[in-house]
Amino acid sequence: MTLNDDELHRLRARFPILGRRNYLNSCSLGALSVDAEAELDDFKDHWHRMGASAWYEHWMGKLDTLRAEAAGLHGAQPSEAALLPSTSAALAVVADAVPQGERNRVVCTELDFPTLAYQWRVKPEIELVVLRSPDGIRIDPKQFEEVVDERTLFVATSHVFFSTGYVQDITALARIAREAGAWSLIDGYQAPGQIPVDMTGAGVDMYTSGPLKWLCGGPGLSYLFVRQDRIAELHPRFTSWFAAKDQFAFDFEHFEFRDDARRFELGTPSLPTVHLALGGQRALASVGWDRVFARVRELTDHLMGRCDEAGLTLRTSRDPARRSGIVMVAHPDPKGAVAHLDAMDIVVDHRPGHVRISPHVYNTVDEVDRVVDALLGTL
């Protein structure tokens, strides 16, 4: 069951921007909740009252809590979770930690966020294979099967394409990689918080995400999940004291990696964002994740239906099982259209040739209708 009017009203009250603006841009930055603000206030209060001693009595525990809660949301175990400053950092650490041997091929797609390909584009020893989309929306798993072979080191691609909202079958991609002896690395930043994620069930080796977008936790933090049975194979060449097995021994003569995914961590995590992430995730979890996902689907279906009625062209999958809450609307001047809507207190985003609209659980049908009407006024 999706939210009733009273439940939706109470939820919206927890996100102050919704009282000021029609916010339909959660795939760029999730709205800030009073829950996240309260966690941030708690961080500041402990800092004021306790100073550095807050590390031992509060903040180290917060890091453990976030690893555990984020792992649960991603279908992973806490021991499989690491906190890093960005997805770029997470990708760089694991890309350099995997034993290369004679394998030098990495397979990605033209629809992935560029950061994914950049990790290998700068490595002359790597052959980067970029799959092309047959329709500008998706990549067929068979395209991966045709190029992934004994030379492949990584199948590195997205769970949800930022440019089309298409949801890839990561179970199939993990299988293709595994059968070829390659690693599967999934950039999931656009997935958790809007669709279910089960990294373990999918058989994925590595999965990256973070709180910035659909989890409403703000910038400055990324999550890296590595399957427990593969962690011991990996020895990062970029490291920190957080990655050391005995972190507080301060012994620079000897170094031993942690046994869990924290061996990939790169120093002190951003504590303000750690607190914001906990608050944002809990605000959404209070609704029930199944209801969050159902609400996003409901609003996306309504948005697409209104766009179809208005004669707008969409660059989004028509298969309900393969689409997410990211809807791309073709427009001759997307940047100008976004600026026009912003002047009307409607917040969306643009990508080349398209206006990007992303409703979340806290949005209303009326807000969706208003953005379509406003968009029509720019044509």
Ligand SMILES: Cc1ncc(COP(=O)(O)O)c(C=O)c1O
Second form
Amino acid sequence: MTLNDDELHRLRARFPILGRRNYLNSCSLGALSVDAEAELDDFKDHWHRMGASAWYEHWMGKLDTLRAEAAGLHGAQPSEAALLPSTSAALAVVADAVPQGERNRVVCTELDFPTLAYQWRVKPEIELVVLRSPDGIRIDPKQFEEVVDERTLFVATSHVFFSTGYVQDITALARIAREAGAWSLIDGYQAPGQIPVDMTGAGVDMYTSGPLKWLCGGPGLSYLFVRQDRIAELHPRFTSWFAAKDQFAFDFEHFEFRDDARRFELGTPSLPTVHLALGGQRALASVGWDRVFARVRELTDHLMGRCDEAGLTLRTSRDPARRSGIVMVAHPDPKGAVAHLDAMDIVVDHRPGHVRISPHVYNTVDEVDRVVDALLGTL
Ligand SMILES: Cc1ncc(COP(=O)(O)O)c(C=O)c1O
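Right, and the form predicted in complex with the named molecule of this protein, after the form predicted alone?
To see the whole picture, the full complex is given below, headed by that same chain.
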């Protein structure tokens, strides 16, 4: 295993819930760390002691630090990063910011998170094409190729499917979009913190994610990255003073967008989450990101192996290059099973027809074994 016992022990001590519960649900909500709590205490302390002047001396700087750190985790530049309240808000801003012209087709898939499709479902002028999965696990890039053409405005889909853990080839998808003159927009909420992300290397135009899940930073914030060479083409139709070239000019006769991705920001970001996110990322980074990714892989392989041995049916890719730390186990009563496990202090989740298990770097092999044993007891 990538971490030795000592390293694992030290890491686990930073996440108090692990001492109380067998926590295997990081794809819903990453665990709270003492590092994140310390950041939050810092925020409260500045608020208590300084009031609004903390904005200038501390909090504006924290926003910059978070934009830069988050950019680094996604293979983007700090100038390509924006902070928004949720993935839905980030998607809505960019969906409306593109010059539409004659194009009115948006291509997504049935495995994406629904909020992605909703952006266009509510726009009668848009033709939404929803690709169907051949096996309930993945979509073949060829399926995109077949429908993306000169009518396509966006190829909008996930990096990692929340519903199956499948990792899409975003380089191929970005190329398909580019060659047809369409925008590539990737919902990567389930990716950073469990697999490496390089949106620039992949040639993606827009990438959304956030600290809530594998980055252990809590709710109330999302990240949006837009490639520098495409920002100037985009004119958001929802905006704010954070998007203005001179935020503190207070001159509403002359609005000018910023040149960087902050032109997509929608007002004051949630400062508690900004602090929590920095702490959560620091806790994970303490072991090194490559080791985080390697350990998620090891635990997932172990979990799948145990499920196979036990004769459980999985809806998760068998291709090691395409699977991630989200494992879907078929179950006749997933909700009941999750409640049963919860009473045993084992925290997993359910989606229609399946129990969803998501081990993170801080979990142990023993915890993974125990969830499989407990699940067998519900069948
Ligand atoms: C892939 C994916 N996208 C989006 C969301 C939710 O986005 P929002 O921040 O709008 O609640 C989730 C889960 O909560 C998700 O798993």
